[in-house]
Structure formats: structure tokens, C-alpha cells
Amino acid sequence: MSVLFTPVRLRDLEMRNRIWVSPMCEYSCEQQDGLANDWHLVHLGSRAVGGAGLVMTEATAVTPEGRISQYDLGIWSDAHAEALRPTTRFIEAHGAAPAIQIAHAGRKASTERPWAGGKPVDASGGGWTPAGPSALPYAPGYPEPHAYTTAEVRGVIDAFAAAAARAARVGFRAVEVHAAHGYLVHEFLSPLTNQRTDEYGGDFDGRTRLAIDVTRAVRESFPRELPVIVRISASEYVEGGWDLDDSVELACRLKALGVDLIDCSSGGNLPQQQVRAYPGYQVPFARAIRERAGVATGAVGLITAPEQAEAIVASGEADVVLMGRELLRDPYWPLHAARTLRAEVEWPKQYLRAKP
């Protein structure tokens, strides 16, 4: 029997298989409005029709200044949440669990869309001043971010909590806190980007305080019977930076707060990172955190073949796999993978005439 196609349960949420759609920015809202539209419904809904077990939105900003670009999804108001309701309804109607990643871009905010160059956008182009733990630009050519005051940090925590509550009201069945890829929460974690001297800086306890406080607030705001997930960058690939041992310790603390799964990615915080990417290159992070912190994990990154995904979960290296680019190339990858692995899965009735 294929392990990849066995159900997985987190709290009261059971997902039909262990193939999850990784959060992937689409940059497809109308400029500045942050509202979900037909693109998001069709993009996310087609992955549910295609057989994924859980379908997660892109990084969805908890404040307007927390967007990566002017075209990002937001959930900083009730109107933004309601715009997502048709998508959650469709995903669930087609057998998948709708999930949302809530995020703040920190000092990497206010940039152009990747296909337009991805460079910082200033006020003359509709941009804004990004903010972070310290006044350290991400890279040459990026603006100096505003260093959040302690009071402003607490406002960010409240924004995450409010976003989680809104998400639950419009039908999301899981919520993921984005603490990876050099965005705000990750920036606070790293000793290379956090030079604060208040309670949110300094030693390990101080630098992890924002991640802890955000996660606690989200856990308290989201229904107890539904899972909270945290995505981390398990290593930032720079000497003296955040590393796997730090991630294991953080995962232990997050588990104690009621986090149900750690989504194990890496990198993104510093442009000088040295990453050696190869198929499944982040799987060892998921395995180490699962074994050493005793928490469920998700593996992500260059997972493309059915046999590869099967081996990851069957060997206990991770509990689920999260897939991005491969599901962009083929929304129906799970249905095809089931055939390869000789797993019997239910096809959409509308597509039964095409079932091999």
C-alpha cells in the first residue's frame, strides 16, 4: 500500500493524502487591493480537483505593509477574508483541506513582481517603506527599513492573531505562520539581521520571542480542533547565522505551544547564502526536526517524482510532502502519481472518462 496516499490527521482535520500544495506567491491581485479574485479560485481550486490533500494559499499579508508586492493577497480586513470564501468552499467541496499561510514580508516588502524585475519599489511607484527588526537593508540597492519599535512589534502580533481568526471564519481548516525565507519573523530569528536590544533581540530567547508570541497568538485565535503549522528556514546557509540546531530548539518550543507540524524549508534571509540544491535537498532538515523535536514535519524542495515522494513519507523522513513547481507544471500530479504507485484514488466524476 502506498503511504503517500494514506490519510493523515492533525487534530480533528483528516486529509485524504500526504501531498500538500506549498504556498506559492502568484502576484495576481489588482494593484494595491489585496483581494482574492478569479485567478486565486481557479489556481487553488484546480489543485484540489487534481487530488492534493491540502491546498495552501500564497503568503497572505496580515498588514498592507507586510506585502511583498502591491499585487499580493491580504487578509488584514474582513473584506479580504470574505473574498477568499469562495475559494475555501470550492477546495473543500472537492475533497482537499483549504489552508492559508499568513505572513509579513518585513524588510523584503515593497518590491516589483518577479516577471517585472523584482526590484524595490519606492513611493513614487506606489511602494512604501519596509520595516524589520533592525535598520539593515536586505541587499545593496534595497532601502533601509524602518526598525520596528517594541509597541509596533506587538501590533504585528495582534495583526497575525486577527488574520488567523478571520481565516477560520471564512472556512480555512489550517493556518500556517510564515517564519521562513527572510521575511519578518525569520529576520527576528537570525542574529545576522536582528540587532535589537529590547526584549525581541539579543540572545536566543529574545530573537525567538516574536516567533513564539506570534504563534501563541495564532494558536489562541484559531479553533482548538484545527491545526496550526509553522514554516521555518531550517538553515540560512551563512556562517554565524540561524542553523539546524537553532531550528530544532525552536521546534521544541513551538510544539509546546500547540503547533502541529513544522514545514521545513531553508534560506532566503541573506543574499550571500550558499545553497547546494539537489532533489530533496531539504528533506534532511525535516528528518532531523521530526526525530529530535518529536513533532510532525513537512518536506519541501525539488520533490518531483512519485517514487521520491513515497520514499520520503514511507521511510519516516517527514509526515507529508509539500510541492510547488511540480504542481504548477501539472495540477493533476497526485492523480498521475497514484497510478504510478498503484494506489486507488477517487477521480473527479467529471473526469472519469479520462481515467486510465
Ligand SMILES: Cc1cc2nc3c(=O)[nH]c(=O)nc-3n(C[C@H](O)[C@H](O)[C@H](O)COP(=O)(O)O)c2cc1C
The other form holds:
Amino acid sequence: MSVLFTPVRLRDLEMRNRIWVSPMCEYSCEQQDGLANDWHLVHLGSRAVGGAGLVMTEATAVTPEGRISQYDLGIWSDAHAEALRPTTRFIEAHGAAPAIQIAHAGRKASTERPWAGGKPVDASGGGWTPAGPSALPYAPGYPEPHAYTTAEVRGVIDAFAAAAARAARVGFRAVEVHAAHGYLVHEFLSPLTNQRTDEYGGDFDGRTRLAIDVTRAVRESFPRELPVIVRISASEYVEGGWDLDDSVELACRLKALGVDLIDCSSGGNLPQQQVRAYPGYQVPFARAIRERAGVATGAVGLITAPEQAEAIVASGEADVVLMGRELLRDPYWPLHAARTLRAEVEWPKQYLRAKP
Ligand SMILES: Cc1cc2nc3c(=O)[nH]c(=O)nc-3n(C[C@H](O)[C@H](O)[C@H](O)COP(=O)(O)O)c2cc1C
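Form predicted in complex with this ligand, following the form predicted alone:
After this comes the whole thing, all chains and molecules, with the earlier chain placed first.
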């Protein structure tokens, strides 16, 4: 009996299995428009047809300056949300839960697409000056970010809340706050990137205040019966930086605000990080946070084999697995994994004649 293929419920949202599509930037909007198009519909839709339990969009920017590149999805206006409606409708119609990751790229905003080199882009190339907690560039060759004023920080919180409300209106059934990978919310968490002297900096309470305020605002503006998820980097792999104990404490506080699941990633805030990646290398974070904070968790990172995914959820290390690159290689991975794990799952009717 497969645990991976048993339904999982968060609030009133029941998902058919525990395989979630991890958020992945596609850099596929028309330059500067931030609007979902055929690519997003087909890419995300294929993974619903492929049998995932939840399909999450890429990091979708809550403000224009919060985009990583000029080609990212945005949800800073109602028109942006409406452009995502065909995608939510299709995902839902094919049995998966449509979810959106809402994000602000902070000091790592305004870069080229990875396949164009991924370097920072200034105004002459259509880019903009990024903003963060403090005027500290990410790495040599990156611009000095504008340090947000306290009033601007409050504006960012409002932008997250407005984005979550829009997302619900166009059919998203779960929202994930991106507080990982060295983007804005993570930059505020870390003592190495946050040197503020206002209430959004300083001690642990100050540095976590943006994550807490954003999450509270999102929780209040998203329907009560639907789940709110937060993705964190459980460690930044740098001496003196944000670590697992900090993450456990933050997870306890997020749970108290009504967060339903912590999506446990790592790294991304500092170029000098020392990461040793191996299959399932972030699973121990999901396990520790689940045990010590008493909150549901998602495990992500180099999870590729059906037996591996099954073992993670069956052993109680995490409640769900999120998969990125393996689901790019094979959108039908869940259907194939069900066969390997001898779980009976519904195939799309259109494909029944191919069901093994
Ligand atoms: C093409 C690509 C784009 C990504 N974009 C995002 C993103 O928008 N938001 C995010 O939180 N993580 C992003 N990630 C990280 C993935 O969600 C995932 O955490 C990571 O790839 C590790 O999982 P995997 O080994 O299954 O790919 C991206 C990864 C890839 C490969």
C-alpha cells in the first residue's frame, strides 16, 4: 500500500497524492509583460495531466521590481491574475490542485535569463535597481541594492496580501510565500544580509518580522478554508548565517499564524555557501522541522526515484515531496511511479488505451 499515493488534506483542500510540482521559473513571459501565456498553460497543465497532486507556478512577482528577470510571471494587477485563470481551470479540471508561489526577488532581481548568462541587467538593458533590506550587493558584479525604507517594506507586505487575494479570485487553491533562496524575505531573515536598524532588522524578532508580517497578511487575505504554505531555506550554509535552529523557531511562529505546511529548501542567500548536494539532501531539514515544530513539511531536492519518494513520506520524514527537475524530464512521472509502486491511479480518459 503506497503512502505516496494516498490523498493528503490541508484545511478543505484534498490532494489526490503527495507528489507536488516544485515552483520553477520558466522565464517565458513576453519581455516585461509578466503575463501568463500558452507556455505556462501547457507546461503546468501537462504536469496536472501527468498525475501530480498539486501543481505550483513559478515564483510569481508581487511587484514589478520583485521579478528575477524581465520574463517572469507577475501578479501585481488584476489583469495579471486573469491571465492565469485558464491555467488554474485546466489544472483543476485534470485532478490536481492549482497553487501559486508569490515572490519578491529582493537584491537578486533584474537579471538575464539563465540561458542568456544570468547576469545582472541595468536600466540600459530594460532592468532596474534591485532593492533589499540593506545596501549590500549579492556578489561582486551585482549592483548595490536600494535599502527599502520602513514605509516601502510595508508596501511590500501589502503587495503580498493583494497578490494572495487576486490568486484566490482566479482559482488558486493554495498559496506559497517564497521566503527562501536569498530572495527578499530570506534576505531579511539572515543576519549576514540584514543590517537594518528599524523594526525589520536587528535581533531574531526584528529579522523575522517581514516573514511574519507577510505571512499574516497573506493568511488574512487568502480564503480561510484553503492552505497557506511557506518555503524557507532551512540553512544558508555559511558560518554565522541563518541555520536549522532558526528555521525551527520560525516554523513554530509561522504555524501559530495558521501556516499549513513548511516547504523545506536551503541555500541561495550568499555566494560563499558550501552546499553538499546528494539525493534527498534537504530531507533532514523537512524531518527536523516536522518533528521539532510539529508542522507539516514538504521535502524537496534531488528526489527522483519512486521508492525514494515513497520512503520519505512513509517514514514520516515529510508529508509531501516536491519535485522539480525530474518532473521537467518526465511530466508523467507520477503515473509511472504509481505503476512501480503498484498504486492504482486514474489515468486521463484520453490516454486510457495506453495505460499499462
Ligand atoms: C528551472 C528551475 C527554476 C526554478 N525556479 C524556482 C522558483 O521559481 N521558486 C523556487 O522556490 N524554486 C525554484 N527552483 C528550485 C526548485 O523548486 C527545486 O527546489 C530545486 O530544483 C530542487 O529540486 P529538484 O532536485 O527536484 O529539481 C527552480 C529550479 C529549477 C531547476
